[in-house]
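The chain below stands alone and is given as structure tokens, in the form predicted alone.
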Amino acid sequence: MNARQTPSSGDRRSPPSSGFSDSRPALFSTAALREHGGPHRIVIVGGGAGGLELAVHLGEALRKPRRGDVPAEVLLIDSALTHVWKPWLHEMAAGTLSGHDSGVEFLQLARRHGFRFHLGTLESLDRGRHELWLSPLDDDEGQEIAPRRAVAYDTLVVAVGSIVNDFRTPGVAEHALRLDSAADAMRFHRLLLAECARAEVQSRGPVEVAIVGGGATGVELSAELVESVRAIAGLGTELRQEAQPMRLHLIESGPRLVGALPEDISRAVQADLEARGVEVLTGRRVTEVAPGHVVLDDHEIVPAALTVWAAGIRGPAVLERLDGLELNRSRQLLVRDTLQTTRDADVFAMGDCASCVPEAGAPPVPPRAQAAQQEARYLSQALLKRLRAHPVEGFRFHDRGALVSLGSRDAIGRLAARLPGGGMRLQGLLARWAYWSVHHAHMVRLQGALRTAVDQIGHWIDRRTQPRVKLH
């Protein structure tokens, strides 16, 4: 029998209702899982940082089984063929970031790690048979590559991300840009040379550009923008003459900017960024996005010929098409302290498009990628154990900090917030060492040592050879 065959009627158990027990440690049972001819196989839909660093650890470990394992294999499913790290998606829109740093190949990782690799979007979840479906998938012309298709697993890890929270407020979706993808961060940037191409030709003064949200991804977008902006109008000739060539509006609902920091870091980013001539309104909720403005809660007119939402995050629509997967008002898939859905033990999810409370009257694990690569690293033992019916005990999360960047050569925020006092805060170059240095690592996990150190060194030279702003 092939690996993906039916076994006979007489040879498959029926799962139970839940696959671990309430006590502590949490036992994972095989007893649980479908029974076949061919090896396990373990599907992660979603190579983000959680999912990634999760196909590359079960792969390793899986090439190279112990001795009375369960033969088992890692497919891994995403909607592109390049890994991007997400953090840095502000600098991919403001045209900053260099080929060295712009992503890595799925299948060239599945080679050197031992799992595999699939291309597709998830469509929609068949629990009952153990079969997600994917959608169809076209070329850039629209000529089908590949139909409808289905794809079974015996262990499924939902790791899809998440999506800009729009809060149903009128013209976001017709008028407002988001960075929840490569791609979206590339259209922004094509928009962005052509407004200051605009400028420059028609003579027409500064650009003007709103950010809706100033969690970490409104303030890292308008510090790297006024950097970019001004790099791009120091190359012409009319825009190089405005006293300040963007003006930029950041709106924030909130009382002040990147909530999740100490109220003092937040008081510094927002020095920062009015010493930088951006414009920033808290307090204030947008209410309308239009063409060429957005309106306030007070009807307020602000100009923009460029409005971005990062206001706020919730799971993508699919999630509501996975076969009655329990959700919270936010669409992300309701998790245990094991990561396993609460409807489902056979079905994981991990990452932003997960709500997983650890422990009772602990707050949800913070939707940030520092939180995914922990889920990822525990995920990996767990599912070894898994297998092997071994105990584990429950996810927990450890906070260590969070930093924001400010442009090419500052950043500020707090370290280690296990120790007294709350932690250890950073500014300036070391924070943007400290920064940097959780890409560096990402990295090492993904490619080693001695292959990440090279690309860094392809990483200086880009540089100091190449322009500060991509122009196309």
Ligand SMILES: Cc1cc2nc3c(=O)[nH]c(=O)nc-3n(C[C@H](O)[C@H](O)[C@H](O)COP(=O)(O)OP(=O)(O)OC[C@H]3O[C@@H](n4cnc5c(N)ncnc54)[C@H](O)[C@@H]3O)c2cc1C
Contents of the next structure:
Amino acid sequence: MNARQTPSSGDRRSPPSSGFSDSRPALFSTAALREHGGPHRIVIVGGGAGGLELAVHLGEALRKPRRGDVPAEVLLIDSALTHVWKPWLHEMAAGTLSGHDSGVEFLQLARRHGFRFHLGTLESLDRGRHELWLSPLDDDEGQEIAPRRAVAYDTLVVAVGSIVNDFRTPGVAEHALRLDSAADAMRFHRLLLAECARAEVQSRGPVEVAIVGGGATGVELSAELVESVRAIAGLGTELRQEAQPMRLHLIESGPRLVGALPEDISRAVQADLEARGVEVLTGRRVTEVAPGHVVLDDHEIVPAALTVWAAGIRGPAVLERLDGLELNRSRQLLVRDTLQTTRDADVFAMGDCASCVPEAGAPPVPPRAQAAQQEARYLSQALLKRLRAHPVEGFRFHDRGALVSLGSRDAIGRLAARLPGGGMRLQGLLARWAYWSVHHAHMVRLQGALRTAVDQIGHWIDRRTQPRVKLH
Ligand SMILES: Cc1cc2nc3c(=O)[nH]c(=O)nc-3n(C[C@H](O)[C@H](O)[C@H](O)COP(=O)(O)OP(=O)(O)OC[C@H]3O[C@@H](n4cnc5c(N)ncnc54)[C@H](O)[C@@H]3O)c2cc1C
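Okay, that was the form predicted alone. Show me the form predicted in complex with the named molecule next.
First the chain shown before, then all remaining chains and molecules of the complex.
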């Protein structure tokens, strides 16, 4: 299903509709009155690492109200029907993600946890009327499913994540791939398979790939691709003759890979990738992406049948259409330590799309899954307290460390233990287990321990019965 873009708000007003068949007061209306007499409407836009956990926490809490509580309900809106764990998009792109891990249906989670779900893409906001507008929704044949429509809210939480920042580099929009969504990851995977087939059928030699950006995304994708292309090549005849079936160039403009992690970890990551045959170019900036190659700042041409742009993030374009809410230079919504946007106390923002500096002089909360999850836990408590007119303390980020996955059996990083030197380095299978356990804990919160365990068994069986890499 596809969201159609409409040029501006206010041109095609659609009749209000609840979109649901139950008898509760409609969440959707074109006249969102503050004293509407129905339950307080909390609308969360974006069901990612942060937004979905918030919907689950709030849905659970609100269906067991305390005596005297203001009745309230939660609506989650997402432009996709399935929740995808974004930190695993590189595995989806490489084709190494098991079918059991590729997503959870929002509708099923909504029913289980007491919130409602609506499929839609945020297009704009009318803060005066307490309404947000969703783009028209079409099916794959271009037939309309839902027109442009308004959703009324009393409290709005924007959690739409981020997109990759192309720094206005020529050719990126036209010729580079990105990993902003599951659709992007699957497109990359199909193109990777096509390149492997081309190399196999035309005896072209190794597949040439350039990854721009040596942060966690670029590093994790590099390690995963080496394993994946080796497995694909092993199934053919021509590509398997190559010592390296893929020539992968990882290009980073900064002096080292994963610059957010300590230097010794950057060195270990680079050594690991080089041992896998990756060409690591640090201190080199890509000035143009063209069909078949990228150009570096010293005019060197790096051949690349596929180029992935993974150099930093910024907020999605829709944040510029939120009725004048304040943005920073990376197009993230500026929020106070309560996660309320600076210009509207009824609009909150969290996760990658928000910029929060919890204490004067402290660094901004980083755009990471663990930060989005901590904000979700904070906000679920804060919104309940706000409904009960209790005072709310500010959000504090607790850095638990960072881990970078290096293929299916390895990871490296730092756990923020309270040790002299500020943390504990972790590497190898133990680090890989710690990396995996973050997603495991997320799934337990979403679907409970039993269902997650059953999924794990399915995953384990998949690994033994299916090819290591998805081949379609
Ligand atoms: C390849 C990769 C690897 C990563 N690895 C790690 C890691 O190891 N550790 C870590 O901490 N972080 C990692 N990250 C970062 C992490 O994924 C993000 O910080 C985290 O997902 C942010 O959560 P979020 O809730 O803000 O947004 P997201 O999880 O991105 O969710 C945003 C949601 O909003 C929806 N949406 C977007 N636009 C609209 C719209 N207009 N209308 C309606 N819905 C919309 C999307 O469909 C999506 O469901 C990685 C990211 C990538 C890409």
